[in-house]
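In the block that follows, a single chain appears as structure tokens, in the form predicted on its own.
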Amino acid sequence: MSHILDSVSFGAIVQVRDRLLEQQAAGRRIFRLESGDPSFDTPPHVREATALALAKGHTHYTASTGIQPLREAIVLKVRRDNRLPIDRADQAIVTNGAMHGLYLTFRALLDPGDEVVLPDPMWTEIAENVRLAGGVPVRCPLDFDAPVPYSAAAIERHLSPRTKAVFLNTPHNPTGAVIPKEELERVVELAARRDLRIVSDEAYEHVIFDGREHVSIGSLPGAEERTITLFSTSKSYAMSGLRVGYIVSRDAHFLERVKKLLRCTTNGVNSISQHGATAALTGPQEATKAMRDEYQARRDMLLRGLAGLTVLHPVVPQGSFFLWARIDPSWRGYQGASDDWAMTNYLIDRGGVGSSPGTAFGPSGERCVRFAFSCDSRQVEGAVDVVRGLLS
């Protein structure tokens, strides 16, 4: 019997993953530029902050949306930074991660049949969980050579009376574009127009450069009501192992259904990450700071080391820490092919270096790959080192 998981894949990064720790098991110097990993520490004081709940002994049943401390941290952050209109802890709830986050979203959300509209491409588990929730991804294409890859114009060409929702990820995995204020305000109004949902990704809203500010599209006139906003402390706070994320949403209907999949689901997130995550929202900011200005150093170094190459063709990422870039035509493939596996499997076989091929993204991946720079800034350089050999 046919089963709505059977059309769930495990994933290609996690292939390239298990192929790359295989070589390193064997003796080999390997290059993780394949996954989003942030490879800092998470700051002292959250980690203090985790040690000193479980010497407390925080280790029984939390409320299942979050312990009111953190729920009320959430709203302060929201409020000061996002300048989202959260009055109320009740509209915001913990998540176990962005991950369950978005399950529970799109879960709460649509109803059998309901299209949403994302980019193509994007980060696969978005288009997976569509699905698991019954709902149909509708790929948007990203066009490069336009001035903004994810615009308005473009969303609007694939709504169709079963358009619930608009799906948003700026900065943007895996390509790191970042739509500016002008074109969110566009999607607002496109979305008032069409009576349509807006679901905000703002996991990387830290991991931006050259100066730019991350607007939430739930803070412009006319989204207050239709957007739900999700957030993640993996990125921010380099506390992806701890798996704390949270929602937002001034829709108390959308709200209730989401609690209702809490009981069903994790009944809560661990209590100890949580006392962390509090100390995150609330401590000091300089770390994520510090490493925003590391990313985009990383960044800068990847770009200097495709600079020249034929081959492959960088987008420049305005935010998150991944590089998208395009194969060139001419480039003579390797085994036989010159798609985008054929790319990565290249660069591990020949190099040891971990990329993602673009095609576990979405159709429009193809003959693209996405770099990881989120690994130490040493994996970086001697990334760049191996690939300009390989590639020249």
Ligand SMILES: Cc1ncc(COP(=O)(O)O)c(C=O)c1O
Second form
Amino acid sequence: MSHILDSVSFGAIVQVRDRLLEQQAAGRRIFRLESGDPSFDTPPHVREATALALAKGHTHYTASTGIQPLREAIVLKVRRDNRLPIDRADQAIVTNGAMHGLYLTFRALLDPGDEVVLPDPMWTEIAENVRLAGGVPVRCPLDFDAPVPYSAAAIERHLSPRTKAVFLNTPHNPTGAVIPKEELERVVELAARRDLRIVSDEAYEHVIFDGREHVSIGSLPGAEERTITLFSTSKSYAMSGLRVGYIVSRDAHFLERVKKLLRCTTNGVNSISQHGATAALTGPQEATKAMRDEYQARRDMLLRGLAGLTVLHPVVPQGSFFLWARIDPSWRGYQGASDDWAMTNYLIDRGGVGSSPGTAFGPSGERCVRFAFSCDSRQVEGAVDVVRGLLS
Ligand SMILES: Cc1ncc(COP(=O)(O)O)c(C=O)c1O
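Structure of the form predicted together with the ligand, given the form predicted on its own:
What follows is the entire complex, opening with the chain shown before.
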């Protein structure tokens, strides 16, 4: 029998990144549109709070579930901004980024063989974490010709007696899709009817465009007791390296299991990062809004740049900082192939432009690529020129 970790991949995006970095080391100009790390500086008050915590000697073990001021700040924030019915600090758990939150959630939630329905394509780590927990990811293909690509009706078609949970990620990585409130209500109705848990990854809650409002599914009537919501400070405050995320839930049994897992794994998040995150949640929010506006400007730049190309058909991102594009069958291909990897290789080799092959996110990503516009605006602008030159 093979080890469960042998079925987990190292990730296609890492391969692309390594090749780009090799080219950069060889003196070539490269464009980092393959992975999603905010180009912005962490807001000054967050950096100051982190540095102050270090200067004050807050360098010892913390409670494994997080420092009390941060847990209290989380409760205030999710009640005020997400309208989640979280009443007490012990319903909030600080995690080592949302990534670790996903690991904890699935490990604490699933029994071997339990199924989790998730969108396809989806950021790879979701299916991997379901598998690591002994669960079975069930992929529900997104339908971009339907009014809502990931709908309750489509999810229902993927349920079985083994389904334990429905996973949602809105705004979505890799397509930028946002699920409207009415559809979230239908998902809650479905979850209640079939007695399912809802796992909602809201890492991109603040990166949402065209005046849309982020809606947390756990705030909707009927979802309160069955929803686990995950958040991240990585995108909202450009503090991806400080590694702070958080989980909120009203399910005491689930929270107890997570506490046990924390005790046996990380035993808490970096102490000074937690002080930085407290400042992020309680301090001014202007930087978060300014970043969102800049992401929207980059999105528009990319869309303008790709407009008129017959070879790539973009899906307009409603949030997150990813643009998903379908490769037209008329593309002449590269090195004898015309699939997503061929496009990714072509853009790297001929233009130094990074992208991610669609199949890295699941079978529905066949003949699609993802561009990340989290790198700085000059890089996005430069990449647009190169891509137009190569694909016109
Ligand atoms: C959908 C989604 N969820 C969670 C994360 C994890 O973010 P972090 O671990 O930095 O908080 C990411 C990061 O790219 C993501 O795209």
